[in-house]
Partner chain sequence: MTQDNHNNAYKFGMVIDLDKCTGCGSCMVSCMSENNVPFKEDESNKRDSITWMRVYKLTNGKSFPDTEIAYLPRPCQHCGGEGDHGHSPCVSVCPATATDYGYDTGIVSQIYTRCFGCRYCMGACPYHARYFNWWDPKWPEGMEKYLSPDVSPRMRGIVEKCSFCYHRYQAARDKAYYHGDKDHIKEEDYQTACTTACPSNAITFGDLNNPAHKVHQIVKPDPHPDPRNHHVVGKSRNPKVFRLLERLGTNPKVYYLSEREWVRKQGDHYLEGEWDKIKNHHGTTSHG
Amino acid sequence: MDSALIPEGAKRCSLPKFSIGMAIVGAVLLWGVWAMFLCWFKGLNQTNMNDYYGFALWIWADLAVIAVGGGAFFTGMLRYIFNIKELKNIINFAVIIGFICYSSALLILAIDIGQPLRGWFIFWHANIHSMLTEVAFCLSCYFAVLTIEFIPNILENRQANKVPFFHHLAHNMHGIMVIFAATGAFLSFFHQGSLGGVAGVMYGRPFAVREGLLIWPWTFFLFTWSAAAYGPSFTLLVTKMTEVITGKKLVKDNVVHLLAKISGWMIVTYIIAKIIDTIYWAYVTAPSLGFKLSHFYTDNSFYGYWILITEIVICGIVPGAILVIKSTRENPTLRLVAIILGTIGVCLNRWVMVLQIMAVPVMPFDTWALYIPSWQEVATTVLPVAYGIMLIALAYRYLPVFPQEKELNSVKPITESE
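Chain-only structure, as in the form predicted on its own:
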């Protein structure tokens, strides 16, 4: 029965082997679920959050997965709006990764609010003056868009596609996908930006506060830009990991090179904007508030200047340079290094914009307030990772995610007896 669900012409590992792998990852997932229920039933006293840290590990994880999930909206925009046809061979996987990232973000928020039964308050009793309200609305709406974009791939399952209604529904949804891609790009622009805007208007936290355009601080635009730049790199990274685990080539090199090139140029332009923003903040904005740059980095080895250099140079300039130069971009090892560094870079950016903001002393009598999360926070942060691995494994096994897989691996159709 299992073989009848596998995409035609595809070769997969045996069901027992697959089940063992899922059981191992499932055990990690259950550990996270246990911690999640502890937080829900006993409250946020299960965490190490305090008066310094109202935002902590969860919010960093939330912003990080939303950033790397940006590959879905940006790749979808390139495929359906700009009609870059080569990307049709990776768009299914980009949507699945985006679906995982955004559902994980909503799950993290459901844990973070502490009282999930009141989660609907943000929609029914919306604070129209809060950027977080706009984030919640756009995040929820874009998750709905990703669900719609994911449905055709589910309906193309070998058995589901035999049902005429499902077959025609999937075909028709593909035909109007440009509408959902455009809607997703619009929603993503605003919720990515508003997450950055929240940091930019925290006037009591001079490490984050920025000037900007009208009501939008520069961080509004930088967050959107960085998600569009580094999101495709994360998509390529997960694709490569899937290829290594399965032992198969799943996407042709020309598709990988194209998406890597686009990501590279986006990273380069973003890093230029980021450097300009940092210099202006360090020499104009911060001094106008009575602070020197050294106030935000010295006297603390954890948040020393190394973290700024790592984010901008090692995880920004370096991967950007590798991906825009043809010879280095088409070198598999260097390209892998670049997309790994890029993914680390955007996650590091979200780390400093959530946790370093809180760590920096803002009063003369304050000291650096470092944060160590509780095991419940770690477990619930690992939970979405385990969930993502399981969903990717199931999608790869039972859905035609990679259109080029059969051609690249020259496999023979599997029979019912196999």
Contents of the next structure:
Amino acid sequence: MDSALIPEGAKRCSLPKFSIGMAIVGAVLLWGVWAMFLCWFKGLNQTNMNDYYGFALWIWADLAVIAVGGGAFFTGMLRYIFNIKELKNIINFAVIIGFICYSSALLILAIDIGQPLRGWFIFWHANIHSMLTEVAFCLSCYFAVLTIEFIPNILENRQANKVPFFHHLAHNMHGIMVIFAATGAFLSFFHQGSLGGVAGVMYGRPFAVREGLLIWPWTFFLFTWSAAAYGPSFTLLVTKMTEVITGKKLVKDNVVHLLAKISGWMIVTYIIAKIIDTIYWAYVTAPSLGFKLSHFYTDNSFYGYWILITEIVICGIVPGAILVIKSTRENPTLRLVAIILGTIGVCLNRWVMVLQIMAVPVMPFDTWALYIPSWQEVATTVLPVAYGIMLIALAYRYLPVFPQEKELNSVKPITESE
Amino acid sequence: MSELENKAKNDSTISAGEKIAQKIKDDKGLGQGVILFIIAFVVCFAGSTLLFPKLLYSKKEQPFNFDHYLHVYEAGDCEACHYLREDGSFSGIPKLETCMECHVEEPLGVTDDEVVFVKEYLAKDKEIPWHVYAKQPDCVFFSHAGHIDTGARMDFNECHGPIEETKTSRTYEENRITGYSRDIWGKNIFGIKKNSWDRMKMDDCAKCHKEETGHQGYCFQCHK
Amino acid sequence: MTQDNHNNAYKFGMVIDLDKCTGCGSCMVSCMSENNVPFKEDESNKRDSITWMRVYKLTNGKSFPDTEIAYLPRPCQHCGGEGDHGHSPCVSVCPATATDYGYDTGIVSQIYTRCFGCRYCMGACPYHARYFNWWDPKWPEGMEKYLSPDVSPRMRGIVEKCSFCYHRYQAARDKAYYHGDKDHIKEEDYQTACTTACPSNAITFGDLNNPAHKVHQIVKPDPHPDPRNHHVVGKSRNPKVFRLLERLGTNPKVYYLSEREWVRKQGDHYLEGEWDKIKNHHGTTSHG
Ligand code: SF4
Ligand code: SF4
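Output block for the form predicted in complex with its partner chain, input the form predicted on its own:
Full complex below, order starting with the chain above.
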């Protein structure tokens, strides 16, 4: 029925089947939208946040999607600026994932603020000393860049591309994409960093505070680095999921291996920096303020040393090692394990840098504060996931996202892939 | 080669004169475009200057006319009605009690407004519900003591305009969204001001403070 | 007006005598009614109800019969920030400039109509002095008439906190203008609601920069940075006086006074052995 829209030579499932799938995900999306409107009209009392937990699930979700969305800027930078040719086979997809992540982040922020109608104050009355101001500016600009990067791919849709204007526009935009990739990389370095800075500058919170370079605390650099490291892992993970769901091989192994290798080396270097940072903080920064390391990991029912070990060893050193060593990297199962662990690792890091900060008591006579999100918070956090799945499904169905798809699926039966 | 590139190539082979000629030919539709643009601009401009304020502000008449000119003449000066109290606070618009210092029982004068005043308020001992043109939003603290003779020695005209010469009370206009008096944003819908009293936004306060004291002031200086 | 925090006219602060405080809560009540603080029908969840001034209970952790208890009232500490330069933890992070540091008074403001409720400041404040309006305020029938016109009520979705009853400073300033002495606000003309309400006179409020004020005489603030931590300025030279979490370098303007060592020790975190080293010459490092 919609075959005229489907990329030439590509095989897609029937429209009714596709529609049913979309309807199921759409139902989840609607649930999230309902919760979103509840929050907007009734206020943030719909959440389980409180005065101890001013930053909670949403801010975590925000940081997490931006971190995993880092694949877009880093892959773009490698593709266009360092001119690594192979990556052109995955860059479209990386951009779409980035677009989804960043639009979700903006939406979550719009739900998260207590007076959404005053959201523009952050631009109009900007306090340039605040990390959040920097985040807001760079985030919005980078989202615009991602949109521009996404447009040519949309215009390559079979019908759109028949219009000469669109055809040329897409062509010419590809030509100047290097400028946008550079802008995107520049902006990303800043907002990824300032998101890390958000925590690092809170010198009233010994769990968060870090020394740093000039006005930037170490978390600034660590966040950028970890996004560049784990973002590509997430891109690979989503690609893998898409391949499993569609039952097709979409990207050639050499491309996957290359990106995995880059991600692996980034993770390894990052985790070394992270370990140094943690040790310095645990043995110098915190003790200088009178805190023992155990203060942050004991005396409560949830946050223990396990979280530190999981983040750094299981979800840092392990995936890093797997992806760096050639034999393990090229083993599909181990690689899958590594990219899953990596994605969990970066999300866990963001969790720690938002929720654990709030949970740790600072005044000596204060107590730990734990929190469980309300269904409205969960629903609005699931909302971007549902939206992401729908957008990926639509893009995959109607746009030539994977340049190698045709070649990989023309003669050989799909089962032989991998 | 794409069409664009073809075109670019062709362009470079024809002479400059031909190009201009071509351009003029291409510009046929331009005249209409300009006219359309002007019409659209005029419509939007007129709409925003004439219609938008009507939508934005509701009009309210004062309970009755107040003749400042006459009162200043009779009472001698402003302080007879508007004065600082001993604790430094400002009396604002006088209460009925102050009016009754002169207007005792018998009407003073023969205007219709006097009749309304006596019948509706004086006789019933009811306060007059004036609409206050200069009323600032609830979050604003304004110190009269800091600005008039006890402080910066400003003239009341600077903020209130030549109010002492008015013989009638103008219509009070209220912003339907915020509930603020129109005097805050000012009469001009684009926020353009000619006189110092035309507008009373925070920026206006801050500008004067910056000029006069070297600093626009910290938030709490004027917020509460 | 100058950006320098040390040569300005005022630096309002407070010292609370924890040996006098009985934990009665008068300060909390007076603060709420003075400042139009909204309340909920069910106030049992203390983590989402608003109390600008909150009284904490401290214990020495010992079992009967050695148990001792102290109460610690905690308003906003009006932090001067690292080095006392006015970059308070909360002020420096607010993206919309909805809270600023008044270099003329040392008071940290909060502007309700500017705040858009991102709650970053709440995360940055280690004292939990900032509260979010999770609900729109609802006053029982007729109670609006009893709200103070000097303090603007808040709307849902924004942050509020103790202002050191700034409206009382504004009134005192007006009075000083009227009497032709605008630069000298009298000690008794500007006192916060909690100070005046405390039945046991545990709270002393005034100008920390003015040697004639009682608060200055009790605290004797050291104008020089602490040689052991240059972020800390204004440490008390009275060994019985301490500030909360002083080592973080937030430089609060609220000081606490106690004769009891275990109470003073609860003002901050100390590694093993640290307390014993400093407890005796506490605050006396630079000026003996
Ligand atoms: S106590 Fe908290 S709210 Fe008050 S100034 Fe310090 S950081 Fe800001
Ligand atoms: S909640 Fe309000 S005052 Fe606090 S940082 Fe955000 S905008 Fe500023």
